[in-house]
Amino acid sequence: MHSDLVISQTDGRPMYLQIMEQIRQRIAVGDWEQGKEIPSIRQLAVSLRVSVITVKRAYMELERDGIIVTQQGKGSIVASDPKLGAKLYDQELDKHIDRVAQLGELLGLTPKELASRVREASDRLTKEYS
């Protein structure tokens, strides 16, 4: 299995977040399916050309989360849960959540106006949509 998955040097996170990510990224969108094998740690830091140490600390991280279960000897793959991708929607929305409060805190704004803000984008890519 190819991972395409890319590091990038100048991203100021962690190599093991940014393999984290895009795994999550490949498995809510369906592309790494439920059950299904993934990269091995070997085989994903040659074609990533990092250190195997980085890839295990974001398989551990992974697994840890319930998101990849791994077999000694047998490799990683994808966790067998019928809401995973919905899960990881969720997780990665709560992220967004809590960068837009944060911004709206530097903003000043009050969590009514914050509310509202949201509300009209909301609003507005319902009707892109429409």
Second form
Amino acid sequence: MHSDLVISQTDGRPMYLQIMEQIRQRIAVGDWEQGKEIPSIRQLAVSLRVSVITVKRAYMELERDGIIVTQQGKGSIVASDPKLGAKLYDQELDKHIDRVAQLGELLGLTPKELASRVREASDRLTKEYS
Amino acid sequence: MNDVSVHFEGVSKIYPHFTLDDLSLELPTGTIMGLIGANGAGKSTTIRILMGLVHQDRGLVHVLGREMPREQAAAKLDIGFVSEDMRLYGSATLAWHMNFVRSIYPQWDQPYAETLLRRFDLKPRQKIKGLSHGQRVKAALLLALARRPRLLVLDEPTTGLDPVARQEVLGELMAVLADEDRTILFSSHNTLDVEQISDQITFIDRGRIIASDNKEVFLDRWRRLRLVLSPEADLPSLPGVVEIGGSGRLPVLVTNRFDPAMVSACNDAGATVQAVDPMTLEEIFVVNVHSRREKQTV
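Next up, the form predicted together with its partner chain, please; the one we just looked at was the form predicted on its own.
Below is the entire complex, every chain and molecule, led by the chain shown above.
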């Protein structure tokens, strides 16, 4: 199975964290569907040219977080937990909100002004869909 | 099936000007081990003993379940060995070499050999003496890989390769590991290569193993801490400190037993932690070597 993950040598974070983050994103956007098989540890290691132990570590941590399920001798699948997607989107949302808060600070907006801007954006979206 | 492909126990070899001292190491089947050391540290001697080319004075060596050097003939059927000084016949072509190796090793995999020719961009009709250094290394690697050995032993496989050839070679080594019954041991002074593909890492210096562990453990436990001491505070004593640098109130510590709890312990002791830097394998290796050498001379 071909994977399109990209490991950066100049990214300061350890490789296993980069792998974890990209797998989360793949799952969050639905590229890797719930309950579906994902590349085996060895397959992914070979295609990324990183050591087996690094990919194994990423998979173990993802399993501990309840994102994937590894079955002995059968490979790994994306967990079928229905709240999984929401959990991931939630993390994604937090990241964006942090960014919004930073930009607000930069522009000198008060939390109240910031909140009303978010409300406006939300209203616009509701109108578009109604 | 053996779970351990290479096993060294208390191996020593004494030369007039160099001693390999009490070497013990274990390489689990299905993994890659990178042997890192400066020039003259003992990497090649270790590999030669493993191959039965040099006989140890003391200690036990088992490779693929065979006792070395006694059973080296049987062991070598399953070992692919590539070293820098590997001699190919200059006036013969690569195709001639392929036929030659094929006639000796019944497991030779011709379709795989042809795939490797394409991937490595090698021409079988070309004579060895007309090849560049990189092409020679790839040719030697092809001859070893196409035998489908259970153990690959590579002495400095990426030394002197251009970036494209290096990636081709590393990619092919990883492809070997797709089969979990195969094992690779390679030596290098290029820590970047080792960091990228190794599962196990062994540091060797002045004929001794100074550290051997799985790569994730190395990268997790080694940290550089940059501290700011408050005027009345002393340098807190932390576990596993290998090196203390920096100056006066701005010390820089390297520890090999990092634990996130250390940060709050430091802060409580009046030493503000400014930064916790992860370290590359190269930095870990250099600090390791320096601190050991200092201890030896004291």
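Just so it is clear, the model here is predicted, and its values are computed rather than measured. The term rigid core refers to the most C-alpha atoms you can superpose between the two forms while keeping them within 1.5 Å. Residue numbers count along the first chain shown, from 1.
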Any CA movement of 2 Å or more for residue 11 between these two forms, core superposed?
no
